[in-house]
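Starting off, we have a lone chain in the form predicted on its own, written out as structure tokens.
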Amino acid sequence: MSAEHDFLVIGSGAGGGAAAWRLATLGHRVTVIEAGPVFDPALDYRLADADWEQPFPKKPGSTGPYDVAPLQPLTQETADIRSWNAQNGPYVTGDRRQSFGYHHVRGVGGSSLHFTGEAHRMHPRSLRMASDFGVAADWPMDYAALEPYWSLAEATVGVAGPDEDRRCPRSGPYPQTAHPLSYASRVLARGVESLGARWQQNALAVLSSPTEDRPNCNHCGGCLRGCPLTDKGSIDVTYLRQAVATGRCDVLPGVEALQIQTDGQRVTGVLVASRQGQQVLTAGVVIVACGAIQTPRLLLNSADAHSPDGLCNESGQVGRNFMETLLTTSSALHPERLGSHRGLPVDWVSWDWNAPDAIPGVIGGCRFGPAMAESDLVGPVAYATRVVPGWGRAHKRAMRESFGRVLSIAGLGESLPHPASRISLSDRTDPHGLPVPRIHSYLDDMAIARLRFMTETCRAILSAAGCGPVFEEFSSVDAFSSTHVFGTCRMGRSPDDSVTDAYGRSHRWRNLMIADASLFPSSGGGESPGLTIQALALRGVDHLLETP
């Protein structure tokens, strides 16, 4: 590794592959370095194995530490929204919530490796949480801001949308056309319609036509697990080859950044490790995409004679303000034969709830969509040990008639602040001796509230299709599990209430840059944040050139 660097940026994920690119094709030598391994996807991604039904692959360091404070209690009042499944019984048998895991790739491409390719942009309205309603931030700036930086995005992954979109103004179409909508999902959608609800086809980061050297989708559905073909749109194919292409782009991976140093005016440099060892990395401008987790956890452990308190910290509010997953799923069986293993995961949603006011009695918006994949209900072996009991050869019978016959249907809600929401610094240490980022999580009784409306409405939407009994849930209310995370290091317009700058600059600090989510001022009535972070860091790597 070279010891000096113009633009050093930690972490490959949507906000560090976006920025490294835009520097990049703009002519500047950027070098990002990756805590995690990199991962072939001709080689690690098994969907034509035999074992297929295995999750996304692990690899030594493609997980990062983290701690779970504990949960809150549970009360009765939640007792018929929690998780649970009618052959195993309930998830959590404790009287507290129950960690499930944040679920996270750290490698080169970030969690994009297993996301499912949704590409979303914020509802206007969630951009003035504050002044509309009382309730998080604003946003400091508008859509209009940050739609060209939406539409840049769109195009440089390759997104296929449909050819209206109701929810969000567009100053052009989708640069792909729509995925066709399997036939289980069309057997779904008209459960949505039965309600009087409307749903669109799914704004995806997969290529439904071939572009340059990555091949059209072929619907396998194995999103989740790693796209082999690399149809999907995944931060490594896209942003970080077109970013090295250029030859003014390195990409280090197995390269932890552990401390952010100063100089008391300006960031210094950053102090690194990797298998030869601990070394400072010198750097003209930083830009720190490590995630809501992990990005305040560098910032408090970079704690010096300057910032006492933690890097960037000023305000008191790095790793506050903390946002999760909210989310809930119900499964059933339908009568029909519907082969509702095949397809994409999500090639539908319904935004009729997204609006931050459209639950009545609510603040915080939702939107619904298929999850029979997300659910992990799309092999032989979920159905074996969740959707049919028994053993044997009346099992295997059984299992004939059952299988591809799932309809799982999913909710994914707002998460607003709420003071015990926050990350925090671990009395556990790393193998390097720094502390490792602890999750505080806390459900209000508006999260709640909005849950109950997801589950009713999820429930709903089954019957309206014609299924059976529900025989499966999971919601937040009861279990963590968090996918989408937020909110850690928020923007604003003053640095007595925020982190950053409206384009991820430190307020004190004016070479570094934060490009990730934890920048989100609220987290959207469940709209996938990979898009916006992206559109953040283009838009911030823009301004820190043109005002440097």
Given for the second form:
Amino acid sequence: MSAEHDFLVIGSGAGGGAAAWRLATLGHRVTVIEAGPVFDPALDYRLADADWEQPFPKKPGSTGPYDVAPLQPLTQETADIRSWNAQNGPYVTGDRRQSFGYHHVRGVGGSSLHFTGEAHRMHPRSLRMASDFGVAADWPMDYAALEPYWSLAEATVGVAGPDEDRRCPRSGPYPQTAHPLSYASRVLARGVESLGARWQQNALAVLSSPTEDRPNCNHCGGCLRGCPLTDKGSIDVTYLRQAVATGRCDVLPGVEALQIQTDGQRVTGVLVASRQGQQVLTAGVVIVACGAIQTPRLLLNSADAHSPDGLCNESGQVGRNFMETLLTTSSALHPERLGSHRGLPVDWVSWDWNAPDAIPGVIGGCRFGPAMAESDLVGPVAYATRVVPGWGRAHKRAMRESFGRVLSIAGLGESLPHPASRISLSDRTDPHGLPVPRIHSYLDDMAIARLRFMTETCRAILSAAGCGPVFEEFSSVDAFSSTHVFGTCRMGRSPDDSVTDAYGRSHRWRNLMIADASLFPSSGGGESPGLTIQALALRGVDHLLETP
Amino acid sequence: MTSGKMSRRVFTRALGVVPVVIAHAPQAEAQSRILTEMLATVVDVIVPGDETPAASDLGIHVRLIDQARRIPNYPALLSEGLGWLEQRARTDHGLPFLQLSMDRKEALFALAFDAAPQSLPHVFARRVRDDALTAYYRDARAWGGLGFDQPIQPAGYPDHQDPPA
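For comparison with the form predicted on its own, provide the form predicted together with its partner chain.
After this comes the whole thing, all chains and molecules, with the earlier chain placed first.
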């Protein structure tokens, strides 16, 4: 491993991959270090095997360490919106909110490897939460400043989207034609229409037409288990593949950043660990893209005489403002056979409640969409253990009568900063002796009101679609279960209350840039963050090159 | 959801409810054979044969035993749970479990399944039911009649826009 680098990117997910691509395609040499392993789509995503109904594969080192601080007590007021299954009872049996985990992939491509491909822009008004609603913080740029970078990201990963996007202004059409809805999704969409709401085809980084090096999707619905065809625009088969093809980008898996080093004036390099042991990689510029859990951990673990409270933490905001995935799902059987195990996981979306003031009496929006795949209700094992009760001949008959009839709907909502939600360093250490990150999560009354609206709307949509009684629900109200995490190195205009400037560069350490969702001042109303992370990284690199 | 290690707290509480005596075979090999036969019978109660195979025809009981070896406390749960069925068979019907009619085997399994939460018979029946169904439906030979006859790749669902055939 070479010891000297012009641009050193830590992390190869949405932000790190996009930053490396921008640098390499503009003629710069860049090295990406990734703590996790490489996943080979053809070998590792075994969706052609009989036992395909498995979660995303795990490999040595493919998850990062963390722990979760004790969560808040549950109250009687949320008893009717908690997580449960008709067969198995409540998912949370204790008297406190329970952790179901921070769901991520540590590997080349990051958590894009297990995402559904959703490629969303932010609602323009969700960038002004402090000015307009007195919560969170404003983004230090407006929608127009990000628009060209969202467009560039959409073109690079190959986003298929609708002809008309009612929510977000666009400078041009989506690069690819939107995917058609599955038969079951159309039935579910009629439920939304019955409530007087609208839906539109989802914007997905999933190819509807083949490109030079990637085929079109065949709608197997297995995106969350890894895409063996590579039609899904995960970072490894898009940005990183193209960056490496320039001959100017090296991607080094199995190399973990332990501490970022400085000389008091500038960042000078990164202490890393690999199978070869520990060494310091010097770098002209360091780009940190480890996600909203591990990035603050790396900065806090990099405290030294020059930065006794942690690197980039002059404002005291590193680790603060943690925002999580606020999710509810409801599932029920439809009376007709729908073949609901077929098709893309989230082929439509209803944005009607996405604006920050769209939910009556609540600040912060949400959105709804199909969730058969995200609820993992698309295979016979799930039906046998979670849908069909009992056993014996009756169970077998019911399996044949029920399979393909489940409809599931999800709501994802805004998560706002709260002083009790943050990332700190744990007392527990990793094999290198460094503290692991500790997640503190707290839901305030507004978050619970938002979750209640989401659950009640999910139930109403299922009922309007003609479903029978709900048999399963899952909710963040009693379960911390996050895929999207945000906000722990907030960007802003002032060094007093933010970690970086509007381009992700540390206010103090100008050759350190952050490129992940830790930058988000607010989470948006349920948008998937991947595309915006890419846009911020692309914009940050351009600024870095223009203003070294 | 059922593949993780068993909670020691739940398991020890379950053991405390019903004292169990495993079969009267004097030697370990014979005892192992009886346990295997009993588990084969139990998985067939859960998934009997009809136009698709019974669970034991697919070797589900053998897979469960293999799986149990990798999960702390699971071998003991299988042994004690099967012991509970044997004890109830002898108490209620004066016969070893394996010599009961299928109706009576099913009734005893139902008794275990409906026992108090956290009790040994309930924890045993619930766990074996979920794991047997999981292993069974991970086998393509189990999929007949579901309207689902092959893994989701390589073909995908080119018909996903249409009503199911």
